[in-house]
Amino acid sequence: MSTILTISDLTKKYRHADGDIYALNKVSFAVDKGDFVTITGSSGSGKTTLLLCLAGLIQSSGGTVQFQDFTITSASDSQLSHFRKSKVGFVMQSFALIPYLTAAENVMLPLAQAPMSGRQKQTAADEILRLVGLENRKNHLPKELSAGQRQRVAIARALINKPELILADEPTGNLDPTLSTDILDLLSTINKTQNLTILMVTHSPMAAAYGNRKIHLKDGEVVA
């Protein structure tokens, strides 16, 4: 397996009148291509901060994050924007779908500036929606879809640019146990069939069990 992501002594601290608060404190680990990494920890342990630093959405206070030969922690805003558009797909707890766009139109959003014709974009969306089992719902608005279907649309949108890394923040947080299992099974299938690397933050032990690598954070530090 080749290493795709290397995190070394990653630190994020915030100034406070009572002293510095460390959201992350010298976090280090490596991720191989095709890993399904689950990140657990209690509220305030640093899980979401870690994900945001890996995406270059917030700046760390120290340490490095390396994605292949690209150093996320020292990149410019324009370089980070290109990195996120071309290499990373995001899946959020809240789905973050545009309510007045159909499932297919939501999925095509990341292709807005891609050098593709409208027909090519539609074909790509159709293929991805078929992958997540929603080809017969492509013209439905989010309000016409179940919570599980909305999350499948969000996953399809994350996949449309053919990313090498999926960052998922509590993707089953708004779903009941049955729908959660459906979404986790889908992510696991995508991970295995596409050899797609996934890092998933979760508070659920059941969801964490899906990972082939498990990282537990406590007070901003890796403890397991």
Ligand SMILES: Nc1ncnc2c1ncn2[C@@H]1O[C@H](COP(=O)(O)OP(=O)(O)OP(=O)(O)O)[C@@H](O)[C@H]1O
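Heads up, when I say rigid core I mean the largest set of C-alphas that superpose within 1.5 Å between the two forms. Treat the numbers as computed from the prediction; the structure is a model and nothing was measured. Numbering follows the first chain given and starts at 1. What changes on going to the form predicted together with this ligand:
- Once you line up the core between the two forms, the Cα of residue 205 stays within less than 2 Å of where it was.
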Second form
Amino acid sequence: MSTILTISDLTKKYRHADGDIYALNKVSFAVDKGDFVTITGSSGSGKTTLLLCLAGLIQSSGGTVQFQDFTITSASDSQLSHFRKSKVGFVMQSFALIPYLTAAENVMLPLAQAPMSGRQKQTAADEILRLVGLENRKNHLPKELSAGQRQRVAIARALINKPELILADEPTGNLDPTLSTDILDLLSTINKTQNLTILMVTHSPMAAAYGNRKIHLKDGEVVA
Ligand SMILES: Nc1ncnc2c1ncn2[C@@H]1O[C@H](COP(=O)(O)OP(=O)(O)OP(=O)(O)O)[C@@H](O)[C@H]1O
Ligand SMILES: [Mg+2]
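So that was the form predicted on its own. Now I'd like the form predicted together with this ligand, please.
Zooming out: every chain and molecule, the one shown earlier first.
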């Protein structure tokens, strides 16, 4: 097993007129390539803040995050933007699909600046949509899809740039238990067949059970 991500004493202080908040306080853990890490903790415990720091979408206040030989916490904006485009796929609770684009067009969004022809992008989108079981819905708009299908489009979009790391924030938070199981099985299959590293935030013990490593946050600190 090789370490892909090392988080050391990661601290995030939000400044606020009502008083500063330590959303993360000296968080340390390491992730091996192919791990399925689940992150639990009550509301406000720092889970989303942790994912945002790992993606370099917000600046940490202390500590380091190292992804292979790339130090996220000291990278420039353009390095971070390249890192996100080439290495990271995001899956958010609200799906964040563009309403006037079809499933296939949403899935191709991360390839906008890729050196590929339109035909190559279509083929890549077709392949990924087949993987998530939506090959017969590629020309549907988000409003013409069920909630579970929309989330699968969001997962397909997160996978299209062949990321090395998937960051998922409550990917099943808006879904009923049956659909949640489908999505979790899909993530688990991708994790195993492609040895893709996944960090998933969840409130649900059922979802957390899918992880081979479990991180529990309490008031910005790792407690288990
Ligand atoms: N932009 C911000 N400015 C100030 N405080 C913030 C900001 N974003 C988050 N916080 C605070 O930081 C703490 C951690 O927030 P975070 O969103 O990481 O929690 P969470 O674990 O994801 O919660 P939830 O399960 O409700 O999504 C909370 O107390 C929150 O109020
Ligand atoms: Mg959150």
